[in-house]
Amino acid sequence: MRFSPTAVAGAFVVDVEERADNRGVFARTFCAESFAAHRLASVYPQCNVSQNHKRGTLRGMHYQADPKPESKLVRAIRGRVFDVALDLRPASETYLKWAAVELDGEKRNAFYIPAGCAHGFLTLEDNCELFYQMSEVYVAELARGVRYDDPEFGIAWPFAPVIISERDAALESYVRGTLT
């Protein structure tokens, strides 16, 4: 695996190393120790999927808050998006910047999102799959979210969603100093 470090503080794409022969492709996805070599979280007692059927589908900007903030791994399993991790830790260097990556169900890529940031994607295509391990198992009463549009972030996303949840849709802009 190669790690790659982003514009985020802590926050890295990881890229497969295949292996290819006749049989066809093997590559490893995951190694405990290598994440904590790199200092990066490597239990994972929880892990989920995310079903999208249609290009411009928005989910985010999502967050886990304390006690229990959660760092997540990240890959599109089929599917192409544009991944976005947004840094909302006040200590961090990278204080409210964001980086973002296109995860691509080919490309076996993933991107490694630390404890403290937001997270969301916009799907480029229809049928987007992408499965998630997360450091934290989920607390209802600690998630968390920010606008996807919010002019104090200004994430580039490639285009305007066409599908969000009123959920996300109703997130409230995010005010400085004001996240618990």
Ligand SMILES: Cc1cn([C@H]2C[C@H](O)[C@@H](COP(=O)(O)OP(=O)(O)O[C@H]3O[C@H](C)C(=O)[C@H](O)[C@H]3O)O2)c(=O)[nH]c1=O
The other form holds:
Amino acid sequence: MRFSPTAVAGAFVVDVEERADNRGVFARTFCAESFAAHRLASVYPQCNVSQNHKRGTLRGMHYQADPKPESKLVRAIRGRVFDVALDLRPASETYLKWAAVELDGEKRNAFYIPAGCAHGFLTLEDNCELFYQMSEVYVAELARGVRYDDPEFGIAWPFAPVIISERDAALESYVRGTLT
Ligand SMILES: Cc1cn([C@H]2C[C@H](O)[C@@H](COP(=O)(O)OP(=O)(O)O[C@H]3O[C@H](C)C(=O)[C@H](O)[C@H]3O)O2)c(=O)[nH]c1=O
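Next, give the form predicted in complex with this ligand, keeping in mind that what was shown is the form predicted on its own.
After this comes the whole thing, all chains and molecules, with the earlier chain placed first.
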């Protein structure tokens, strides 16, 4: 695996090193020792999948509040998505900055989003499926979100979403200095 830093402190693109032969491809996608060596979460008690029918589906920007903030390792297992990490940590050197990576099921790359950052994505084609490894179990009462189009962040989405949940469309504008 190769870990590449991004514009958000602690957020890394994780590329796999493919072992190809006449049967196909084998690649390691996670290793607790390597992740710990890079000071990334190395224990993931919960995994999720997200299946998205149509190009232009936007989910986000979501995070889990204290006392159980979650780090996430996210990958596309089918299709391509514009995946975004947004720094909501007031003490961070990259507070309110965002970083994006195109996650591609063919490239098998992943995005590590540290706790305290919001996460969201926009699908770039029909029939995209994502796999999440979560460093905390889900606690509904701690689920939070900020607007994907909040001018406070200026996330440069490649195009406007076509499908978005009522919840995400109704998220409030962000108030500086807070993790709501
Ligand atoms: C995350 C989660 C959700 N749920 C329930 C709550 C809702 O009834 C339903 C869908 O949840 P939600 O609308 O939050 O799902 P998404 O909009 O796809 O949000 C997800 O995608 C964005 C981009 C993320 O980064 C979040 O990790 C994740 O919340 O599943 C659970 O039961 N367990 C869980 O771990």
